Structures are given as structure tokens and as C-alpha cells.
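Taking the form predicted on its own, here's one chain by itself in C-alpha cells.
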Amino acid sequence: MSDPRTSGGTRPVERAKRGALQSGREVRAMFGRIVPRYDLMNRIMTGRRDLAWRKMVARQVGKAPLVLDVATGTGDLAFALREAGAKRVIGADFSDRMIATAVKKAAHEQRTGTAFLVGDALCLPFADGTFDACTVGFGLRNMVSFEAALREMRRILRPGGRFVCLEMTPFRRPILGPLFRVYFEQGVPLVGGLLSGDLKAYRYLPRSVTAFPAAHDLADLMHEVGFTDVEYQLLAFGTVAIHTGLRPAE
């Protein structure tokens, strides 16, 4: 779905600038606790569709020479990027336990062309214009400032570089909405709590999605921080969105 509006349009973006419901310290600790069952829960919650969505993101990036995957978690999107033809991929995450798991997966599965490091999305340890593409998968809503995170990811892109964001989006359809809320707000925390032993973490998940900007508001914010050619595509009956944008050529 193309979104031709610019930041000069009438739709406000102020509500899209807020950040995660918890502090960075709390979010980091939460993800550190659920690492052992993180991949399993992703598959269960999405019916394994998360793998297909990551491949869609990877195809958007294509054969970019150097890609940064922010909030890489256990590395699934970084690996998908390599499989789709990206020459070299660096995965960054502020959870050292997530990064340790990604490194182990890369070694166990003999993945090449990927490297992983601990890094904060709001202060990435790279110079301006370093990367040909930047991705973030299911991580933006956990950052303490959506606006600051987007500005930082734009900063490390070279002029003309592509940004791709895969994220859940609030589901507000009048008919299917109540059914989805029962599944997401009751079923997911129950299963997640049983499998991970951390009910609190999986209660946070639906709340974080409800508080996240709608797809059109996120597109407006991307315009405001300086991305051009912003587009988004809704997936899974409107519960997931892929946003793309470019750092303008200078």
C-alpha cells in the first residue's frame, strides 16, 4: 500500500513519537529471560508465518552489499537477508543473551556472511552512511523512542539506502477484532507463560502492540524523520505491516 502523504499533511504524528511501555532496562531484562523459548513462541504465535514475513523483508533488501539488522534477536532476519542475497549482514541487539544465541545459531548452522554485536538502536556504533540497507523485525515497538530510533537508523544509511521495518500493528477491524483480541490478549500470554515460565513477558506483548502507532501513523513519522518513498503493506488480516523508505540521495 503506497502512502503518498508527507509530514506536511493533516494527520498528526505526535502520538507516533512515543516509545515502549517499559524502560530500556526492563525490556532488556525481559528479553533476556525469554531467550530459551523465544524462537518457539514466534513460530507458535504466528503459525510459522513469521518466517515467510522475514523472507518478504529480505526480498525488499535483495543483494545489498552491507546490511544492518537492528534488534536482531536470535538472528532469524539476519540469516534470511543472507539467504536472499545480501553480501554481508551485521545483526545488532541490546540484549547480550539474544546476541549470544544468534552467534551460536550461526556457528551450529554454519552460516557465513553474518556477524553479531551488542548495540543499542538509539545509539548505533557506526558512522553516518555506513550501510546500504537497514532492517528491524518486531523490534521497533520495544524501543524507548520510536522517533529517535528511526532517526538513528536513517543516519547510518548511505544516501539512497533502504530501510525496511517488519512490525505488528494495532488490529481494529470491527468483526475480526474481538476474536483476535481474545487470542492475542488471553491465548498468547497463557501459552507463552507456560512454555517460557514468564507470564509477565507475554502479557506485555499484546499491550505493546495496542500502544504502537497504526501503520499510517508510522508512515507519517517516517516521513517526518526524513525518509522518502515511504510505503507500507498490511499482512495477516491487518495485524502485521512491512514499512519501507529511503534515505534521500544527497
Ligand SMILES: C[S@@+](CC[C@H](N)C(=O)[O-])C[C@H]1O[C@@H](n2cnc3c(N)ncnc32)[C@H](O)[C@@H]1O
Contents of the next structure:
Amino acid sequence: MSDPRTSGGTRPVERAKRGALQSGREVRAMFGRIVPRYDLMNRIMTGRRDLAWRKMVARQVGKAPLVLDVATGTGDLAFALREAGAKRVIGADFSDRMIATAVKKAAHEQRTGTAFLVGDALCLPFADGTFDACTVGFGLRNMVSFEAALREMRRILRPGGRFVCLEMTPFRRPILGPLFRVYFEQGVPLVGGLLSGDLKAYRYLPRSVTAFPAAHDLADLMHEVGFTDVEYQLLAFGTVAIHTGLRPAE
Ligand SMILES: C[S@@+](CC[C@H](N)C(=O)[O-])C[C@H]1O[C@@H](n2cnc3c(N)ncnc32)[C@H](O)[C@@H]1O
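Can you return the structure of this protein in the form predicted together with this ligand rather than the form predicted on its own?
Below is the whole assembly, all chains and molecules, this chain first.
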């Protein structure tokens, strides 16, 4: 019998090393275009569950002194981290429009303890071992190399520092699968296209999830780049995953 994890002629961890379906330039431009309705679309698509998932990530990080939230977008995960007790949170994203929105939200909502900067996850402007924890929420799937991004996020963690990744994960359940697929591949692009005026961006979303490594393959890749204590939990009928790992103490 063929092993589904090794079908297609490529080992899962090799497949998991691939990156986003679009170039970095295309991804940055796409997120730049959808910024105005980005938060609203997240709430609608998930029935506001995205807020609860970010809180779960933030609880995993707890009261860490210094946290980097990579691909921070409009800053929602950075704000959740502060609310859960992180002392200082830096949010980095390569879209200057996303960062401008995060900065505006922080000022408007009078939030303290967060700072935002424009930066690429594949080349973070920080020395090795700077952060006590590093998070990435719905960002890894959009990066041009999953492996290079994971290595870079491990690099900026101090030994013993914690990495937490919140991401959509390819849907496998046979009963709910077709229903979810209709919702995700037809409903989401329709509503997202109408609200944001960018049908292309919300067509990209389901395709990018299908192309993303399965949760166990992502866990294998995390091991391979040097994280230890790798664990993951599936949420929302197995459509969302939270992976955690540690940079080993040296
Ligand atoms: C789906 S949004 C997630 C935003 C936010 N983390 C959240 O929880 O809503 C993906 C974000 O990843 C950012 N991104 C993609 N590739 C990146 C990279 N190489 N470096 C930095 N940010 C990146 C995009 O600009 C976008 O803001």
C-alpha cells in the first residue's frame, strides 16, 4: 500500500521546504492592497475565532520579556501578546502599509509596549539570540521559503526561547472536507472579493493553504531546522494549527 505521506515522489519534508505560490514582491503588493478590509475579512471568514486563536498563541508565550511577532500585519497578534503579559513586543512585516496600519491602531487604541518595523522574515534585522519568544500568525504560508523563514526565526531566539506558529493547515477530514472546500474555495473568494475589491487575493488564500505542508510535515521541518520539543494542536475541525518549538539551550 502506498504511504500518502510519501506519494508524489518527493519526501514530505522536501515538499515542506518549498515556499509560497507567489514571489515576495507579489505577496507584499497583495497584502498592501487588502489592508483596508483585512481585519474585517478575518472576523467574517472565521466567525471571530481568529481572535481566540491569537489569544491561545499569546498564552503559550505568557510573560516573556521580549517577543518578536513576525509578519505581524495589522498587529492583532502583537496586541494579544501584550494582553497576555508579554513585556515588550516588536512586530515586523515587509508590507509598509500593514505596518502603518498597525502603528495607527496602537496609537488609536492607546496601546503601550508594542513597536512596529518594516522587515523581511527571511532577513530579520536583529542579532542572534535577541528574543525570548518569536511568533508568526498566518504568515509562514506566505513566505517564499518555509525552511529559510523557520531558520531565521530560530536564529533570533535566545537558547531556550519559544517559537509559536499559528497557521491554516491543509484540510483532510473526509466528511466535512467537501463542505469546507465549498466554503473556502468559493464562499471566501466571493465575500473577500466583494468586500476588499480584490478577488485575486482571496482566490490565492485557499490555494496557498492547499499547497502548505500538512501539520505533521511542518513539525518535521521544524525539527530539521533545529527546534526541539516540537508539538502541535489542530483547531477548527483541523483547518488551523498551532505549532510550538524551542531553540535548544546550548
Ligand atoms: C495573512 S497576513 C497575517 C497578519 C497577522 N500576523 C495576523 O495574524 O493577522 C500575512 C502577513 O505576512 C506578511 N509577510 C509575508 N511574507 C513576509 C516576509 N517574508 N516578511 C515579512 N512579512 C511577510 C504580509 O505582508 C502579511 O502582512
